[in-house]
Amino acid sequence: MQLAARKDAGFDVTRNGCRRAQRGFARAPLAPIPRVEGREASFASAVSHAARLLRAARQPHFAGLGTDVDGMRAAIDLAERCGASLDHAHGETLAAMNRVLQTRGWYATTLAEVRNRADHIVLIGVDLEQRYENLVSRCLRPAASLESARLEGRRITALGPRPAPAAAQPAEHLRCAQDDLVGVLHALLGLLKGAAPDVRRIGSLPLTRLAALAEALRAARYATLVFAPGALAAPREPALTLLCELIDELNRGGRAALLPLGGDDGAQTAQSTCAWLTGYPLRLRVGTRLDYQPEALSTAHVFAKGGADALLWIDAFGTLGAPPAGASGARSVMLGAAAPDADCEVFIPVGTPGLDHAAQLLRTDAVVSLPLAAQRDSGLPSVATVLRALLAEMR
């Protein structure tokens, strides 16, 4: 990616960017001035006030968790000191994926494998133009791959309400509404097993086209189903389970894998770091013991049931907005790269990973840690710096 500095300390993305990168890099940094109860304060006094708030809390909850690897490590260290529970802003999607992974398992692949090996890629309800526009040039239709023959003969199918963008052509589009997706996947699984449903259409999609897709997937050397878990209609488990069963069936006579797209706002980073350090995914309370409760420790549930008396909200990317309704209030500390959308007792502005400070983030496929260099000197501390100062104050 190439950047050009602007007078407001933001950047214009001049090459290899996307719309989300353009918005993120264009944002000017906040002034490095914390606020306590709405008034400007020094960094030391803001940290001291936040430490007193967390020390007095009986059941603190750390949420948002939009940060990098070092920030998440520091959040877990502080949570252990406070006995706090942890949940990412995208916790509902993460929890749904965890439930499927824990109860039946799945076979997933990587971006590099898709780029170099896959010969038939099916995009399941993925909006490539708005959310994952670089996936086409980097993985689906790259300029080169390790096996050029597969790249030349690669087949791309879009299954869902949105067609593949022009850059992915030639690609076929099997149109179906998002609400019909579970039924379509169920019918596709039946076709692969030789048990065709006794219908002519699934929603607006003719069964004959679905049968042709099943035949093409059977013939593929390496089929890949690409989907965005966050875009699946809730409850997500039926669609996720069917996707796993499709891969199981295809692997009986060939090779196939899933590629989930996600990890937005540091979600994959938070999830993986938590698993490294504790052995559990998110929605975990740490302290004298580990307490993993994926339903009870969701941010919305915790505050709806009065299960927390203090909130630490982390948003180093400036994209998460306010905490869920009922979660913000007087007893809250927010660390953010954008001005808070909700009232809080303490607000400490922080830098954005890979913009205001060097960082590491986990890629969407969770197998590569990407090192990011600082692009400017804004004077803003990292989330890790703030949380370590908080932990030192509480000892």
The other form holds:
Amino acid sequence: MQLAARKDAGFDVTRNGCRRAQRGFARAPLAPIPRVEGREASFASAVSHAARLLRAARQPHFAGLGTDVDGMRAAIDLAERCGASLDHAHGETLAAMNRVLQTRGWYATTLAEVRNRADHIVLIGVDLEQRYENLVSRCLRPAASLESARLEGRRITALGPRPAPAAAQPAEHLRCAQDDLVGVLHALLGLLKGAAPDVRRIGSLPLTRLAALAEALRAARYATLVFAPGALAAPREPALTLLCELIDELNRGGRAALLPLGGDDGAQTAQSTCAWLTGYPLRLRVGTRLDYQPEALSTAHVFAKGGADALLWIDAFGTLGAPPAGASGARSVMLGAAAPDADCEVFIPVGTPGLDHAAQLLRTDAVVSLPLAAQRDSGLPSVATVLRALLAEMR
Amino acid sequence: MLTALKGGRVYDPANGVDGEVRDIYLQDGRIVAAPRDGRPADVNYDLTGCVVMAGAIDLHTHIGGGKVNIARSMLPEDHARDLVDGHRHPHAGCGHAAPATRTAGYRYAEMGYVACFEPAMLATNARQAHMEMADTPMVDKGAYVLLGNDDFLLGALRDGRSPGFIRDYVAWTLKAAQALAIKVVNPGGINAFKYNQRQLDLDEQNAAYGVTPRRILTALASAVGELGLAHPLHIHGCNLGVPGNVETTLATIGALEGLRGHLTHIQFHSYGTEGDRKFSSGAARIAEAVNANPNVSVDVGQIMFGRTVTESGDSMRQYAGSAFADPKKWVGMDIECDAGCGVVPFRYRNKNFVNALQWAIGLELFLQVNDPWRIFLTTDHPNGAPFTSYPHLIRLLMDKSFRNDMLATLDPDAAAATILASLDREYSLYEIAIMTRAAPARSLGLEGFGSLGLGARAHVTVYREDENREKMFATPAYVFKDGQLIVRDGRVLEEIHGATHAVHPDYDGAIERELDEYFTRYMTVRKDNQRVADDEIRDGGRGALVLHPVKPA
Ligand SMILES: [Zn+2]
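Output the structure of the form predicted in complex with the partner chain; the preceding block shows the form predicted alone.
In what comes next, the whole complex appears, and the chain from above leads the way.
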């Protein structure tokens, strides 16, 4: 990514940035002044107020978790100190993927494999223009590929409500509603297994077009099914399971793999770091004992029924907006790179990873991690710095 | 501070000490001579009735990186059977087959280990592997980086690039990934699987590149030798787990043509096809070949009965193995034009003919390879069994009657198919000290490790002598790391953080330019983002980077 500094200490992304990066980098940094009960406060007094708040809590809950690896390490250590539960803002999507992982697993691929090896890419209910526009130039239609014949002959199919982005054209479009995806994928699997459903169309999609897709996928040398778990209609497991089964079926005789897109707002970083430090992915309670409860410890649930009475909200990318409404009754500490969208007792402005401080982040494929250097000196502390100060205060 | 360890029986094969009662002195993190002036030590330990060895080293254990983390996330039911609370360890954790990083570090220390090496780090995943190892406390660590299925190397071999070019690329990769050695997994086979080849024997061509595993092996083994790395090419050969692969393994040893090579988890590569079930032990032939080829070392990858998870870069073989997943779930991946992986939970059963024979084959190998300097004690954690089964394995090696008692519980057909009962060898404490200390330290070039000689690092493990070797090795009385007492009676006293061991061999800068171009044109990260910086390893002072010298030919 290439950046050009602006007068307000924000940045313009001049190369290799997606729209999300542009928005993040364009934001001018907050003044490094915490607020306690609405009034400006010193860093030390904000930290000690937050520590008192957490100490007084019966059942604290840490959420948002938009942070880097080091921030997540500190969050887990602090959670262990206070017996807090942990959930990411995209915890619902993570939990759905984890359920599939823990019940059947999958065969997946990564960005460079798709870029170089795929000859047929199917975009399944995923709107690349909204979130993943860089994927087109990096993976779908790159300038060069190790397998130039596969790149030249690459077939791209959009299966879902929207066509493939302009830059990915030519691409066929098998139009169906997002809510029909489960039925469509089920029919596609039937077609691959030689058990075509006895219908003319699934929703608005003629079965003949789906049959042609099945045939093309069978003939592909390296078929890739691209999807975003977060974009699937809830409950997500039926569609996720079908996607896994489609790949299994294709891999019987040929080669195919899934490319799940997600991990936004630090979700992959939070999930992976949590898994190596505790053994468990999200969601869990960390204390003298680990308590893995991926459903019951959702942010919405713990404030509705779980008895959580304090919230630590972490949003170092400034992208998460307000915490779920259910948490609004609890006392709260917020660490954010953007001004808070909700009332909170303590607000501590923090730097954005890779902008205000150096950071390590994990990419959506859970393989590649990126080292990000600081781009400016805003005086904003990192999430890790704040949480370690909190932990020291609580000892 | 001067620490005196008095009256223990010392097994220090690096210095030829075989069970002599000696006093050992520790000061400033090193082993020092007894004070000449008779000055009393600041702390004295009476080790009468104890066995004293250098801190142990595991040179092949999957402790960090993407596939380990997939296994962790996949196995909450395995963790639930083995939760560790925050009173037992400095931090709460869990995990038997795929433990939390912290739990792994504590448990290694509690068994007297001071260094562990992750043998299958992907260059594209190196940063994460190092972050996980940074969060693995107590032990020193390091990793071997995978080559031999990456499109860059296969392209270079297809194009007939010079040995010097390959060498530069290997050197660049070692430094960029902060690795200590090079590993090859199913040479060319992981790549071939991406092109739908379902098997690849030593002299079969990878269809996409027209390159054979033999060519990849010799190119890498030569480069590693010419660069002067202490550890030879670490080889996970073709056809893992395939009945009849003993032929491939023997051919692989032959293919080295005298070049040094380390054949890892050799148990999984020692299978014949004799008998009604077309599955038999090839251990005797493999052991004979290892005995006859001093350029070769091996580790065993012993299996133990029970639940575990297999984590491997070998996506081709893991795909085949996924049919036997227990419980029925698994993950496979094709990764970044670099490698692949497969994570398959598995349960080895003593009443299953194949599993029982695998157990026996591992032990046959241990007992028939003569030179303990060239065979290392591993279970290929967690692929054969979790590392916590090492004390049990040591007992199997040291105690023939115990071994035979275990043999009697096996599937009877398997028991009849193994020569194990006829093997009388019992490992001595001296030999155990070789295979778990002195030999891995030497093989990896870890200066000051695996030795209790003057000037060596003060890594010392003290066991209470016990006829039951499993009990003895499970719970050391004391473990010192760099002179600091870190474990007493098998319990961690305090969390410390170890260093990372790596090599940075020199290379011609021209490779940088070519790789810049390659990454920019074909990959999805820049070359410089793939590189793990020294400061990332140092991690603000929590970690340390130990660079070992290389001795180019
Ligand atoms: Zn291994």
